[in-house]
Amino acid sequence: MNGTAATFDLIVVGAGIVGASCADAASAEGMRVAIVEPGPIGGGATAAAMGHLVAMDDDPAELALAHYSLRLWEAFVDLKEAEFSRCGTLWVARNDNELAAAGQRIARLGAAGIDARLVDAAALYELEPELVPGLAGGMLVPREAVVYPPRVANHLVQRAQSRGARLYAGRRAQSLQRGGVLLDDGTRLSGPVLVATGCALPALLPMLPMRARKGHLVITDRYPGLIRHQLLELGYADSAHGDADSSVAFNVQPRPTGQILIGSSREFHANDAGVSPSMVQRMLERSFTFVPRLRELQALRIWTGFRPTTPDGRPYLGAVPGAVDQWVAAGHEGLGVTTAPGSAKLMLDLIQGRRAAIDPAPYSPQRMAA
């Protein structure tokens, strides 16, 4: 295949959540679809994702892009391989400016149709026993969910590989050339192209600044009950859209396993995939401040992995700025997986020229070229 190209209506480069959806949103518009991936499926950012389906109302376009995609993910409600649980979020108030910070916030999510809810300190230690006592309140969003992602972006490539998309296993995109993509062993593909590679998007479109900021995740034993609901400080935000060199925050997650998932870390200029101990115990101690049992649990393993993180904390979804048949959705920082769905919709819209469910402008990649 090293002479003629082989011709796609898109090549999707990446397979991580967002390029898996990418894909298979093309392929079932009955779109020629090639997937480029040179490791595995979901194998980057994707993997070390705690796979929370989180409306989060910071940013109004943030919230318009979330809320869009939580209704796209409930098609993946009964679909084994996800391991959907609809645990809700709780999010707790340490003290009365908190609480009062959390009513806003629920008007917020009201405004866009977001079911959530004021929790008093009473009825906040019904729904989660082992919170640590004195705390004002909090915040519910009952209908939110966690998923597995890594499954999900299999799942979501071996479905569109079921309609004929052709997937690249093990090839690394080159380079982009006008009028499609030049592989790594030599392949030239041939069609529109469509870059969804994350921390790794300015190797090919180095006019898109991207910033990798590293998080690490701890996993503990089976301990079925002892947390019922996906836990957050209502101070997460700040943590997580700060621009601190390095941050935690409480965020716990019961697994339908029974096991614990415990966040949330930060960190810009750590470049190394290594664990470092001194982020972990302070990411530690703060879950421990809301929820002293967890010092007693068993922990089984600590990973580390990457957000790609754009400068204004906005992802990039839309067309290269200055190139023809070009289009790119990467930049999600955490809230790649809950957003997925509904960057792919977005981009298949932009792609075939219709008018899209929510408005694109916030996300456009040409805000960085101006």
Contents of the next structure:
Amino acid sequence: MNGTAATFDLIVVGAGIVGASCADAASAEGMRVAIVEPGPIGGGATAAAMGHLVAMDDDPAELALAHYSLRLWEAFVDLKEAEFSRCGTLWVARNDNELAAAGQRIARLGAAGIDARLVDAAALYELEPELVPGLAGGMLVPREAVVYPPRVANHLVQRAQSRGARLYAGRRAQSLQRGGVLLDDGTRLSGPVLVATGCALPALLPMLPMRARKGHLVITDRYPGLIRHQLLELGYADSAHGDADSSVAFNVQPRPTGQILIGSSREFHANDAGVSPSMVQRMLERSFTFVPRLRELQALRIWTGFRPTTPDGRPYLGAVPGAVDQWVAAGHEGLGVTTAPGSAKLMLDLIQGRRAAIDPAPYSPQRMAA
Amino acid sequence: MREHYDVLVVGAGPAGLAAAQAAASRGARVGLLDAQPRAGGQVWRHDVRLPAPRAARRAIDKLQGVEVLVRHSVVAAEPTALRVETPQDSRLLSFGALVLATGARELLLPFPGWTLPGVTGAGGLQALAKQGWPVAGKRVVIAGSGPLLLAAADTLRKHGAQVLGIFEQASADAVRSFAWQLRQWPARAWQAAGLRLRLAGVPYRFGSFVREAVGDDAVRGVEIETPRGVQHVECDLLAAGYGLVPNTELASLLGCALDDADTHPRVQVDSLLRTSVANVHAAGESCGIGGLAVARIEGAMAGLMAIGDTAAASAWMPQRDRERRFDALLARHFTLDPRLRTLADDQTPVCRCEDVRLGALAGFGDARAAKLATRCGMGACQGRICGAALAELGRFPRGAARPPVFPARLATLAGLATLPSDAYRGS
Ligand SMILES: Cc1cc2nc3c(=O)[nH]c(=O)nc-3n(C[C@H](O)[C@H](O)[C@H](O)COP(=O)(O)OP(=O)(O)OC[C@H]3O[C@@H](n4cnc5c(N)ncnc54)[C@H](O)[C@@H]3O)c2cc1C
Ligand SMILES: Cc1cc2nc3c(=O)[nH]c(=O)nc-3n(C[C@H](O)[C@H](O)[C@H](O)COP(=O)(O)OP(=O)(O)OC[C@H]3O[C@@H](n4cnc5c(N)ncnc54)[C@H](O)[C@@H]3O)c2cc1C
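Right, and the form predicted in complex with the partner chain of this protein, after the form predicted alone?
Below, the chain from earlier opens the complete complex, with every other chain and molecule after it.
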């Protein structure tokens, strides 16, 4: 049926924010790129995400990747499709212990080159008058921002296409084969393959463990100016990265539209995409304890998404263990929007055999082969 | 606060009223919920100036043993309970059986100028007039399709509006044939004749539709395409509605299968009005557009089914089937003229909530992809208006429903009253 397979320099499987970034980076280097995506571009985890560009400092490797990526995001500031809004991140401390811990975080972020400042209680309320009285202060990271991820992914794919990349829309990669990939309609593409299928990774690469960590988000009607920064609780890292089966944290974002996006919840072992009223309830109650005014606002929509989560919380970025010309970029959990541009650069450096700007070792999929 | 009812009925229109009454007739605890401040639904919507029709008064006043819960908006669903928002509170009402009688809404289609102030739906302007919005002395053009145009004209005239004309897009032949076949349903024929009589003197034109509404800050006139060429009519208000689409959002959140054989989905029910979900029944216009008579019969059937009286419900089947045959007649004779699909141009807004123009949707083959890329359908109406319009225009079917059914306070979704007992804000 298929005489000779179309040949590419790189076949990117999956067009979430990660695959789209990789396709964009590869096409920018003049490679002949194919992109395979069964659904809407950016319609997976990327469409569900909050789009907060944020550096977390609890893992030095993640911090390096985030910092590298945040610099690359600066190229998107004026891109209409990105809806880039530099609202900054304000981490809120409930008590002096949390405020003291913020001091250490500021030092770590500063060492990585990220500007972060301690904010006392008076300054905190000046920045965000709607915060509940009695908080101790916080940490402001002024240059962090929010974007609208699915449109960025769409833009990146279009940019790659404008450089000649070929989009196999509505097609799913069925299996990886020696020297290429087989699509669900029987088409065979030949060339090196980069798998960026997020939560669906095990379908193609079963040796790389991946779990889906469900999250809920609620978006409100428009309340311009009510909240000005992306707000998180300083206790966030504990709840967000603990291995508890389910947790919630205060995480509220002002969209450029004036809408307010409210997160976040994390659940393992919840595989259906349905909205869980009890998780929504817990998540909202948590947000009310920090911003009581939220209670009165009109919610327009609730949705869920799944974060692609590896056992150690770091993405797989590199060569597929034991395979030739197979690469993987997946498993970015709750930070994949932030770290997509850096991940793509890193992948291209590895694929082209160049020295990477940051140390790739912590992300090597090889760690699972041991 | 979780409270239990043997039967909950959502929607207090003709179908819901009949369902609640039937279910309560054997002593079950029945709650009848409606988001509106009064029972009555669309056709029996409370009118601030005019007395209610006798049938409405009877249906509402004779309710016995039913807890009528108005200003109760069902915003989300759990397998055996409904999340309900009231003006101050959030309630979780659990049920043994459920009747969905959520009715229908108007189909609005985009054309140049349709978002100008002064342009509404036909039933929409009728509802506004009933709520006391002043229409007296206003020059109104009524346009679109279906019998609702006449009902709207009648109400508006009773409220003192000057109805310049009713412009029906269906052809004169189609409407004549419809009127002729209506003989099979004498009550409807009688009703229609009465309407026509009251509207004597109001021009009723066929094969005619509004191409464009013109005006700068508000509508000042309309361009009407007629079989004899384009006609310009100056007016203060344009009321344009192209028929009705079933409200299926709550059913779909409950997991009920929808019948999407036609352009606009409806709740799928069997001959005894059972949905695909156990103990959930549906009645009235949410199951298909058929008007008042079928809503009342189905309501009674669904109410009986909800208390397990299959025998009594079955007795209604022949009558229900007869009335439901009217649906096809209505749909066949008021089929939309394909030219209506070509009125909107690239600059015409389709999604009013997010200000998305039709041109922005070029190339998208499904609602979700279009929404992610353009925000079309992301706004407060959840794509109810633009989703139905785009389906009608043949672009793509409406996207899946997401909770909440209607915008709801965050407190409601958290199961909380809006204001905590120890109010956190002084004023
Ligand atoms: C609720 C929530 C909030 C979040 N908030 C943030 C945030 O604020 N900031 C942040 O940085 N990150 C956030 N994230 C994380 C972020 O969304 C993810 O890390 C990121 O989107 C992952 O991108 P991806 O491209 O790897 O995966 P996806 O976006 O899921 O893309 C994978 C793609 O692969 C396709 N695919 C699957 N199987 C195949 C196949 N066999 N063949 C071809 N294609 C296939 C899928 O259709 C999909 O489009 C959040 C996540 C969630 C769930
Ligand atoms: C705008 C409009 C005007 C109409 N005017 C006429 C007319 O003048 N004459 C005529 O013969 N027919 C009219 N119709 C047709 C009318 O729909 C039927 O004749 C009849 O009212 C259908 O009865 P029903 O009980 O199925 O639904 P409806 O009468 O539509 O009642 C449904 C009820 O459910 C409630 N509801 C829906 N969802 C929820 C929820 N989630 N939570 C709480 N409550 C909910 C609504 O508030 C509504 O009161 C009109 C239709 C519309 C849309």
